[in-house]
Amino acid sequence: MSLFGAIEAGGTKFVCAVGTNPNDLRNEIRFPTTSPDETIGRALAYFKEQAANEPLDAIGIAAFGPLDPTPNSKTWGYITTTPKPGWANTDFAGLLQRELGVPVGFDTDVNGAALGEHRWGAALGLDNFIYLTIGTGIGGGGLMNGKLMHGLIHPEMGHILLPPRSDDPSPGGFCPYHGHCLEGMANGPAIEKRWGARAETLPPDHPAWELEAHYLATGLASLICTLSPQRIVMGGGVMEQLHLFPLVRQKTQALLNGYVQSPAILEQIDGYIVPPGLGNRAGILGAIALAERTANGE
């Protein structure tokens, strides 16, 4: 049977695993992001002793960004224009392709999780979905037509602008790119600053949720509109506040004002904009499904 490897590899830190599917994942291990020598190192290190043991198939990276997933392009395995210290275009696809003599796919962290929730979680049997992760920092991705989102590069939905709120407390935003766009009205770090605490800190009654909500919605009802996507699924740190989805899922109904007129956003909404079926395992399972897919020439 094959056995694939597995990077969900953060701004934060890196998840390694082996494994085949949510009920196989093995040898799970964690560590901090710090520089692309080091960091990249140690999961090399891993892989290594784990195909000492059993040889792998192909492995999966799903990886923060900006970076290059064209197959075809020179620098495809690259982490690109990240703000992330010392990791603007770093080889990483590549390097482990190289060093490891086995295929490895490579997408965004949350075109990853996208694939992970289709393959076993809540997208199960969906062509077209949005996964959005609100965590640090805010991004999307998902399936369209039963392929993985790809364009220029890939999605920036955490970048699409937003109007400030006229009573919010920091109208300009955090982005250090766009200032209000959704990343830096509504990430966990967007929070923080504009309270003064960390988001998990805050009561359910704190008045920074019904404008976090406001935020989110909005975003959901542009993304709604171009894409239209059958479910939008979304996990990260902020979600994890359960208490955020009546409220995001209200002012999206109220936004879109009966406009797209189908049963899911009418009458089903709770069905509709949900939270992520592998929870906070999307991302490494994930990344198995990039292996799996890519073992079998997907």
Ligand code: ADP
Contents of the next structure:
Amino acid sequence: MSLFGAIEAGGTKFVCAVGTNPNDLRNEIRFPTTSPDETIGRALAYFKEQAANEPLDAIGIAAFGPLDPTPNSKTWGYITTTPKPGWANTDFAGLLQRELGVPVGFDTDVNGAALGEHRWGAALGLDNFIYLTIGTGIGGGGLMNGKLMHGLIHPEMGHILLPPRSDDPSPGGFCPYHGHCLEGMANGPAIEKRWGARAETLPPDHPAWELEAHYLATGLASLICTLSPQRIVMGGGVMEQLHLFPLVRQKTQALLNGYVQSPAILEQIDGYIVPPGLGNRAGILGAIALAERTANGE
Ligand code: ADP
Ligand code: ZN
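Condition change, the form predicted on its own to the form predicted together with this ligand:
Expanding to the full complex; the earlier chain stays at the top.
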């Protein structure tokens, strides 16, 4: 029986665990993301200790980015151009692979979560779907034809550009690169800056949510038209406001205006735009799934 290691590497915290599936996830630890040396050092020490008890077959890392997931690239396994202080051009997966002597799978946090949802959650059995997180940032990943989406680098679904709505009190948006991209209009910090209060404190009848749903639906309409996903899984802190789901579904249907002729959108949209089946464990379980794929040579 194989045993896998997993790292959910976030911009604010790291989660490490070992295990094989949702019913077998062990010895989880969490620590804040500080300097690369200290943070990666803690992860390395943890896996050395785990492997001393029981050997690991592979490790999966689902990380904040941008990062280099391209096998055979000179900088494979690096966090690349991140604005996060100290982390630009940091060798991460390669270092663990050398130090621990096991194969390491390395991908974006959202591709990791997508893989977890594919293996055990809301995207079971689907070969074409996307996973979006709406939190401190907005990111998207997923599978296309059964393979994790990569390409030139990896998708940056949070940075698709959106037209500001005329009644938006902050039409310029907040992305330092693009102003009014999806992330700049609809991440948690954008809600907070636009309305002057943290998103989690705004009541369900606050006008913030109708506008939020509008921007999310605008992003989804573009993603549906470009990628033709069989399902869209939406997670992250902001989507804990479950009242957003019906609003986003209804607005996505309205924006598409009957053009995409699938019963999934026209008749069964409640099952098409859905919360994660693994809840807030999608990240760490995704890293387990990534390790499993890597061990299988995929
Ligand atoms: P991260 O993206 O940093 O991993 P989260 O997905 O929790 O973490 O995203 C944090 C952002 O989501 C913050 O901007 C916060 O205000 C917002 N947020 C967190 N929880 C909720 C909630 N229950 N309702 C609405 N917004 C939330
Ligand atoms: Zn942007």
